[in-house]
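For reference, the chain that follows is the form predicted alone, supplied as structure tokens.
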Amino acid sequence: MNRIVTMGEMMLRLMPRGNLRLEQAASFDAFYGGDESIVAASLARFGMDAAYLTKLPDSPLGRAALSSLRAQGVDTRFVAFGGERLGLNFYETGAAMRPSRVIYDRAGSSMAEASASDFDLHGAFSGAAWLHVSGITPALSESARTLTETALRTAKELGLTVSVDLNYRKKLWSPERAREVMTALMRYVDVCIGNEEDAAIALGFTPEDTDVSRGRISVEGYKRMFERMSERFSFRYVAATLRESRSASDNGWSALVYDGKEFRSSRRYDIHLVDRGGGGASFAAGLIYGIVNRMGLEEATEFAAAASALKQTMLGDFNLATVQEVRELLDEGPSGRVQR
């Protein structure tokens, strides 16, 4: 019983070729995506049995977001169809001391005007092992919010595993409403992941002696966060990711995972990035990937690094790598010479 069941909203995201700004855009690199389904479509790439929950527009765009997830091998049968529009991600990729930058259209989407009645959560979640989902889709509306609180309600009630990546979106809603919402839905996670900021925020924990702005990063401090946060809520494992932005084009990528009793870190990325959307999502697939195949704590953290940091090599929002090619970098390390 490997099946993952991950649910959350379909965005067509829309890029301006190489570095130009959303202002000097005369078209537009077009991809349909979204955390969760980036998670759906890496562990189904990974040969896992992984289905999608999300509610989209039965429109040309609607069924194009469904044709990419099929494309990737994702369980589509439990997708909804209804509401007025796709949720739209404007996004601008940086150059060096510039930031990449991202303007949300995605109020009143499909998915934020969303609830339970809209999907057979027992159909979806029977035969399943695990459901996946991040802190960007109670933050959507109220009644995602509940969505999201019934899906998880209904997946521990079934014995299903429960990951959550935090995923704090300043744009979708402040601090204080982003703790008390995802405070209150730690109750149902077995498996939380996040990096500083999503912690520090959604949940109020921070690793003591870091500032990962400015590179300094003690291990030490996030493990004992990582202590702290499984006490608290009970969770089976805790884990974030670390990026170290030294400028908008070049990023140290590297991650941490603790499981109650051990406390492993990755090795360490150096990426030119090609575009860092989806790295956070690649990971959360690459440990539940780990995980469900009892995988030892250090092997699922070296995997699930390793799969992220080849993401951000690939545009588009899906991780396109296959398990042999992650292993490839784990086993051959990141020199990047030409495979004959």
The other form holds:
Protein chains: 6
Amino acid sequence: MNRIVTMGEMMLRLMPRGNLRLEQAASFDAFYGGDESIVAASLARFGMDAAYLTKLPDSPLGRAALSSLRAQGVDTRFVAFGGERLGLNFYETGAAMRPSRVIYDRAGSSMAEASASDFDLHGAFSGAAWLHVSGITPALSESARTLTETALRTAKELGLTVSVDLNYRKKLWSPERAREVMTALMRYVDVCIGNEEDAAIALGFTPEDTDVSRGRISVEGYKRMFERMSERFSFRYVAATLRESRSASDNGWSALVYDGKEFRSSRRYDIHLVDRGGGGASFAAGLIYGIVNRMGLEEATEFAAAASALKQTMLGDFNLATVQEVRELLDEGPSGRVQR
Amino acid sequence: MNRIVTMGEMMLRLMPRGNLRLEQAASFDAFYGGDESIVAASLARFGMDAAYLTKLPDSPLGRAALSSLRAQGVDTRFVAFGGERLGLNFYETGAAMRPSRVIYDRAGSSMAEASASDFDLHGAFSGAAWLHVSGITPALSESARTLTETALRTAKELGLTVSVDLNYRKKLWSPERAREVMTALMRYVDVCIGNEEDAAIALGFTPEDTDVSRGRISVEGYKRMFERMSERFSFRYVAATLRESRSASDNGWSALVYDGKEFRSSRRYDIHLVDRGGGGASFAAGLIYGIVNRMGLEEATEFAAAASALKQTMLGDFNLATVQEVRELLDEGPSGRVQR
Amino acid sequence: MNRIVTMGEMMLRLMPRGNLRLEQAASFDAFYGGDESIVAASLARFGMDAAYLTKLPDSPLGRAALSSLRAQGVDTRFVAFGGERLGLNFYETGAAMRPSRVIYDRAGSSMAEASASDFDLHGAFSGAAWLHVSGITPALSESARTLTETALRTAKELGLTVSVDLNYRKKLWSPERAREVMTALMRYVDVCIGNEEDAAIALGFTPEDTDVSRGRISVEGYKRMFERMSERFSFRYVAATLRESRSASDNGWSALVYDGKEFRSSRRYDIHLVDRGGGGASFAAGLIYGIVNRMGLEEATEFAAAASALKQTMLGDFNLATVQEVRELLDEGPSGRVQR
Amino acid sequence: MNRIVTMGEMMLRLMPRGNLRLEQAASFDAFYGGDESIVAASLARFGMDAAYLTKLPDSPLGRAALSSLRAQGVDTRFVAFGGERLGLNFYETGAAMRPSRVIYDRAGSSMAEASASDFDLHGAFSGAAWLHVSGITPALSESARTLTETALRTAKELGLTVSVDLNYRKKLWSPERAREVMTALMRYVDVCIGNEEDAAIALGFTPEDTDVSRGRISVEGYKRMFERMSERFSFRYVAATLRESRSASDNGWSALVYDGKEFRSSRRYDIHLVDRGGGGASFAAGLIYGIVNRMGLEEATEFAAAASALKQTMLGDFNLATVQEVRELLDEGPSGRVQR
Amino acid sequence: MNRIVTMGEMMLRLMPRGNLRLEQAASFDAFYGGDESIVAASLARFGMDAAYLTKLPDSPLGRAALSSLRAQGVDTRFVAFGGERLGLNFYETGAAMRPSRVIYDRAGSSMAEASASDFDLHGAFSGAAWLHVSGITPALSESARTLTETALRTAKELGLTVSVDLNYRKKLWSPERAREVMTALMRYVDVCIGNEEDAAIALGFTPEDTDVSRGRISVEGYKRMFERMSERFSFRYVAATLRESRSASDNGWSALVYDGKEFRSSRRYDIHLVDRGGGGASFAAGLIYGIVNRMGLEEATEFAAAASALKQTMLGDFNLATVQEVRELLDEGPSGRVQR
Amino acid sequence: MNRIVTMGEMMLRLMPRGNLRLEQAASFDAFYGGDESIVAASLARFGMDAAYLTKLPDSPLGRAALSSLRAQGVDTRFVAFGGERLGLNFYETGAAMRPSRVIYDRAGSSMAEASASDFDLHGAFSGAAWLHVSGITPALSESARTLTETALRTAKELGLTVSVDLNYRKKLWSPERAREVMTALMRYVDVCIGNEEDAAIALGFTPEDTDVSRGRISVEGYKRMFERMSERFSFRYVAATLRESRSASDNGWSALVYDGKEFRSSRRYDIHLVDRGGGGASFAAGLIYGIVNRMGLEEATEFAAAASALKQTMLGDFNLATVQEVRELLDEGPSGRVQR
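Please supply the corresponding structure for the form predicted together with a further copy of the same chain (the preceding block corresponds to the form predicted alone).
Complete assembly follows, chain above in first position.
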């Protein structure tokens, strides 16, 4: 009963080599990913039975996206094929004071046009313990919103734990619409994950005395916010990642988790970034792994923070860390001594 | 009075290195192009005053597309900016019996949603002698069809010569709709260019005794077809390229031109292909160059055939040949002796 | 009951870019493969339930090899992990009169040291219709030879059809030892595949009036050889591929199949080679696909020949062709016209 | 009347990938640039009417250099063609305590051998507000020195504002000759830009209490130096960039500007360097942009410092920043938060 | 009499580009090296007569390894050819808290199976002043241990100075066996080099009050350890490098040397790592260079520390620094100002 | 007494990847070479004692050029260092009817400005049997012409056999000057090598009934020309390569050798070109190898033709073939069957 299902949109990320800008790129490195697929891939690598639901175009790109998941051991039997195109994004890696930039090109994607009838939800959820989604999918389109709600409701009916990564995307919808939709979905949610911006926009909660972008973080303020959120939506867990963006090259990274009783803040990592993408999703995967495997709150918090910090030292969407590597980081610290 | 204007959609071509397949590509080489931009770029390289009309998204990709034209010396002052996205295609280079494949991803592009009000057509055509378009643009959308007709009508009113490359794209419209629209546009056209498939589908004309795909070509059959087409639409010139596809690696290439009186067939080239893309557009550019510069029919035919054969030995959309290189090929033949 | 199991060794092929020589390479492209894995991957891509048995080191390279199979949809649940290393080969792509060269570095690999106790053969063969192996595995080591025999015997006991690709590798064993071992294994074999050199060395059969390397091929000579082989070993099918090596850049390719009654020779393909590796294994996959799907002898022969010709236009070990692409080649011929 | 003209030599920079050394490079990335072309390209990107004067060889390399400028929107109508070669430099990117190294190979370049008769200076300056040159061009050769003086004199006669980037290059001339020539040219100069080393060698002015290489900077010392320089040469503006070279990987960067009345020092940036090249030229472009667009002294100083800091996070000679990106850095600070 | 001979195993290092992981690499950059070959190459680059002894397979890879040494000017006349394979390692470059990882694949290499009869030791040592080996070679195999002892004994008999880099490799032997063998070899050794881990495991000496991995270093503790080691084994010099691993991206680096009378600790370098590999061997080369060229203890210590710090800013095994570059670093400090 | 010395200029060849044009290249692959260095490198690879004389700049590029020779085992002890620059060429690989193009940039190179006083000719020729030069060196400059003559005269005085590859380069001198200088040098020459164009321009001899560029070759005409040349200049051997340039992708290649008595024409090779550069020099190396090793005329002719054909299947200047590979080609023919 450790099967975990995630659902969302896969995208092809096209990224110039190194620090080249999009405008000057003569070629683009290709990475397939997308938030919920990162969660599934990470859990499969951690040894879990992880399945992923999406709709892909029946094309070489759709097949390559599928292959990238299979390569990590994700169960893709319930992936639907059809529709017009794979969502794309063009990603420019920043450096120092130049921010990374993402140009999304995802309108009309197969997943944006998918509906519940494309999927065998009961089959996919059969034997599963957990469903994970994000706030991106309901923002893609009205049909995707309906699909998300159907999936969440079905999962609840079948007794699955439901987690959501709030993940507000301003290019996809307005703050008002996001709050309306996300608030309505919270009735199905047991585990709520996000950062301070997501929580503020999607649910209307703000930590006191905190301005993460300026490096000012009140753990106490977060704790009180998590308590209010839990109270309001009956969450079993509330969690947040804290990214201190000192520059596009160097970030601080840590996490906070509340289980309705206790509150834990993880070790803080100084990351010389290789690829910041997928940090949040890798945290979600680590947290789900910890909860499903009955770690204590502190251990789960540290595991998820370490796993997601490691991700940001790797290129591409997926977190290629293994459980053993996460544990080594927890045991031996971030000194980075060579492993022979 | 040698200014030539072309109008169409630019695309970003994403192409795996060498003979890698789309499914296995870890990176994609990037080339900006599109049929009518190839014509403009080629004419600018030949030393003509060439302008291009299109609508591009206001994004790094849109700017890179613009830069690629400017780099070749094309006048881009009349390019419009706006809309959602740049059209894309994913291009897999074939080999031997494995065909090249193109996956188009162009729906909703800035140019597909452009209308005449985006452009200062009178400004762009001011001082111009020629307008060139293709059958791709009217196939993009209803607004693009209207734009094409407006541009052609305006050009005719201003006294420009109008050429069209028929270029049927089956993914964009049905043969029936193509014939309806293209036939209606022919009233504005002076110079009609295409291959046997385009002529058959878009205008309903077929050469007798000919099956190019099987290497059977009746020059006499083409001649009679050109005569019928000229009669029907009052073309000043009718021209066709003949691609003998022996394999995805090796093609035969030649051209036929009729000026209402005489008929010329060019030398045939055996091409070990580097990139077949842009062959037809490079022929159109060569032919326009020949006519505008008052070459005789034979010289213009040979110039256009040689220019477009050369293109297919180069990677990317644009024909990077110079007039001098085309002339060297005509003078010295295809022996490929090293130039020091 | 269309499950097909293959068993063998995976290798990491390290290959300089393009035509660079091993000695001058500053980097190597990496492809995971090996004959029987190619068969499994090809069958999985064709839509079959294909499983693969091997032993891989528990290392990033072992995991990458596993991922490459999963990516193609191969069932890898029965893969064993352990042992010291992944077999390697360094592959130099030839050109014109310079041959391709392979430097094997596979001694002591995990699979060479595997034994039957590493695998759940009954589990793997459960529900399967077919087992495919090659003459490479029994040549790896005495334990691998024993493993091969155990697998074949078990398969026969469970009623599976057994095919073998003779595949003589002179670096692994002597002709005498090869003939001794391979002859003994033939008692389990229903379908025997090879080329003229394999058949001569491994089984002692030579086609009359034939010298493939000089382009002299007697179809009649092959027919009589196949008849003799069938008689001797009670094969249900005997098949051979014919590679006419005109140069390292251009080969002729065709195939012959005999089903105990009829004999068919396929169309001959002129291939401008991209990567000749995997041609034989792709033929085996095509033939198995044809037989399992109850094609007639002629259709199966042509399908297998076309599939394996296509492979040689692709880089890497695996045949990335789909059934649809093979059928297009059979229907439309090798003209390589662009597919939009 | 916002047309700005710059004049100088373009070079092809050949640079090993990443941190590879020149000695070990199996390939070189190619970037076209050169100080004054960087100024022109940056101004064109900022939306100004920017023209560039140089002489290029009539070769593929000369055409590629020209294309690189056109791509950025620079007016290249007044570029001369002829001469023997394009100047080159081989550039090795340092790291940590290993300095970057530049091997110049520019002797005998087309621009070194150019003279005033190669250019239509009156045409190029027609309608222009500003001419920008650097101390590199007069150092190339006697004919280039004469050309520089002619251009400056002509510009003054036509009423243009003249700026110079002192840019002392020790491989091209001696400190004595540099001071002699540069001092003589100052009569035409309104805006004088340089760093502390340039000012000391080319004009003989040294800031008190300052040793930039050791991180000791006296703003007061600079102020007094600027006052003395203004007094001596009647400059309207004096400006300097301050590079604190802590290592080849990390630099501090700031700027000082004096307008004859007030003195401003910019924010200091900590830059994790991608490519330090073009920092000074990008500052010049930013300052010219600010002055021509009538920013106040503080705004112009900050704009120029931010623009030139951004450049150093990009690969290649040209500053690919837009006005909007510079403004975002000024508004949002150097936190490098991802832009979606 | 400045000829220096080193002996050991060469390996081909296969390394994904940049920060890619082994599992995701589609290609591997190739670097030939190995500790003692790095010493020889560095000394040859410093202008010494340096020879290297090893055994290589007679294959393209063996020839490429040989070429890499010759390219640096190493005398390879005494290299033996034969055996089965070249040792390999797969190297993954870490970042931030993710450690670099090395997967060795060296069993059965030509050098592991070499014996004294493969080499003309008297010829190779003729006219030589110094022999350098490491603790890796005796760990490869029993025959390599015997070869090492024979080489050391022969060198001592011929009056050469003998240095050893302790270099414990846990994948090759147990701490117990290492200490047994290495202790026995110390009778031949004049100069003993290592880090704190090597000294502890291979010889059983530990510095007091020191935990390098935690950044706690007692220079006094090292001094006393060096005195005890010198007393025990009659070393002329004892030296250690100190790597403070703050992360996989940033290390501190310094060195300590004791000459039986005096003790010197070098300047400490903060290195933003390009490739940490070869740091220790480059230190050994620098120290040998200093001693052979009769530098004082302080100068030799600083030279060796600077040379080995520089190495870590370069990609590949070999230290491509020149004597001039090392001296520039000593003279000008680590500010990394561009060298034009 | 098998030592062979060659003398000439090394160049850095900068070449876009694959079939990219110089104008569009974002990077250039780097190959060090030059005709006489190719001869030395090839002979060293064939196991001869081969030394090379040149003058290189004391720079990373000069060192890299030196390393490239050492890597092949060439004796570089007599190479001089000094001067300003390394000669360069930019090389564009043609395809089909598009010729390859070379842009030379070699004026002012270290070798062009070298003189006899830079070299220890007596030391270099000590113990040598042969000196090889080409017609390129005397064309570089007057000092290089004098150096060439001094070297040839010294070699003759010391009893060396002298060979020359006529190699006319029209960018370096006029036909008139070439004939004057080359004719004067012939007094020192024993072995004269060239193609029909070289012989015609440099010495004024033309084969009857022959037009190689049109594929018309009269072996009888060549024979009579060789007889006339031998008579005029007392050559011991006259040899020519015949390149039939059918396209830039495919050439015919063969050779003719006359030893004063007999005349042999080699097998003709059809080469699908990888890199035609170095074909002539590789022929010279093969011929020298054959003569020095006392092959018969036929064997030497075939060896040299095969070696130089093989070269053209490899990228870069140097012929990386071994004697064994040349013999395999002679024994097994050009079928290119894979070597495992």
